[in-house]
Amino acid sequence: MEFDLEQTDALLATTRAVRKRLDLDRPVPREIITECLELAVQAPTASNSQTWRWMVIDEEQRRAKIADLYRLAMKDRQSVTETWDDTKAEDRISAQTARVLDSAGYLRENIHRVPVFVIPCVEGRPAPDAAPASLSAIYGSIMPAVWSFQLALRSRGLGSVFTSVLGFRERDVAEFLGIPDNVMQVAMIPVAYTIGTDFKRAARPPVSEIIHWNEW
């Protein structure tokens, strides 16, 4: 099988974290979510464990409740961040990061309008003293599938963004949605069609500056 490298590379290089360009008024059919998840679960998992699980929320009232918890989680995160570093934000962020923060604020205010939320989960939880190898196995069993899901969405004209902040309210989310205690939520992915599809490569440091051959 020969791949069209130009299209493949464009898909990989231009799948952005989409917030402001989510189409909040266009419904997303369930069959598209299912189709993208069917591709996502082809991703490799640690020891072929296949422990990923997917919580999809498309009912308006349930999305509203998750949106409320998302906003509370944002406040939780801000409180934690302020204890880490009391340096003024404007003194430590780049212009690009400032744009990301601005779009994050837009998503916070409009999160309830996003037509679909997808919460990728994994069965099992790491022990408090889990070794890095154990953590790698757990997250490595879900993260490749998450990225495959986001790529599949992008190729079909939909956008998404990987958000982790809802984890500050994981217990509340689990109780509301009936998620079992042994199932760990790893993210919440807002999904919608995009306004336009002309996404471009992001500014990134040259690989030559961040790659190490054979020794650090």
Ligand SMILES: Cc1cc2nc3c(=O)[nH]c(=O)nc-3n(C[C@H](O)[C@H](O)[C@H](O)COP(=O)(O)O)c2cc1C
Contents of the next structure:
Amino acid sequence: MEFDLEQTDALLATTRAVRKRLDLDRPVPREIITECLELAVQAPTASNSQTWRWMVIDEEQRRAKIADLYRLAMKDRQSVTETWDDTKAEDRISAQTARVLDSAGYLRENIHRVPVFVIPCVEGRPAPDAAPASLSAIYGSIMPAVWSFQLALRSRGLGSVFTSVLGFRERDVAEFLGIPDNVMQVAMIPVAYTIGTDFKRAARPPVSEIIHWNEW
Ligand SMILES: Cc1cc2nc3c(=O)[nH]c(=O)nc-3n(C[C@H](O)[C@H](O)[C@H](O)COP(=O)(O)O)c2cc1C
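Same protein, different state: after the form predicted alone, show the form predicted in complex with the named molecule.
Below is the whole assembly, all chains and molecules, this chain first.
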């Protein structure tokens, strides 16, 4: 089988974090979510553990509650990052970061209108003193599948954005949705059709600056 590299490279290079171009008025059929998850679970997992679980929320009232928790979680994160960094915000924000913050603010204001939320979960949690190998086994057993899911969405005209912030309210979300204690939520992915399908490559530093051949 030969791949069409123009197509596959474009998919890999232009799958962006979509917030402002999510179509908030167009419903997303459940079959699309299922089809993309069927592709997602082809991803690798540590020892073939496949401990993933996928929470999908498409009921309006439940989305409204999750949206409220998302907004509270953004406040939680703000108070944590303010204590992490005491330099003035204006001094450290680049133009690119400012665009991301503006876009994140748009999502915060409109998140209740996004038609589907997907919460990828994994069974088990890292111990407080977990070794890097354990951490990469746990998170690495879900992240590749999440990205495959996002790529599958994009190739079908839908957009998404990986968000981690809801994790600040993980307990509240678990209680509200009945998620068991041993199941860890790793993200919350708002999903919708996109307004237009043309997305650009991102500006990234050249690989030559970050690659180390044979010696650091
Ligand atoms: C681990 C991780 C956590 C993220 N958390 C959030 C989040 O909580 N809220 C949000 O709006 N975007 C979040 N993002 C999206 C990033 O802001 C986005 O991927 C980044 O700005 C680069 O944009 P691009 O994906 O279009 O290249 C997250 C992305 C990753 C990979």
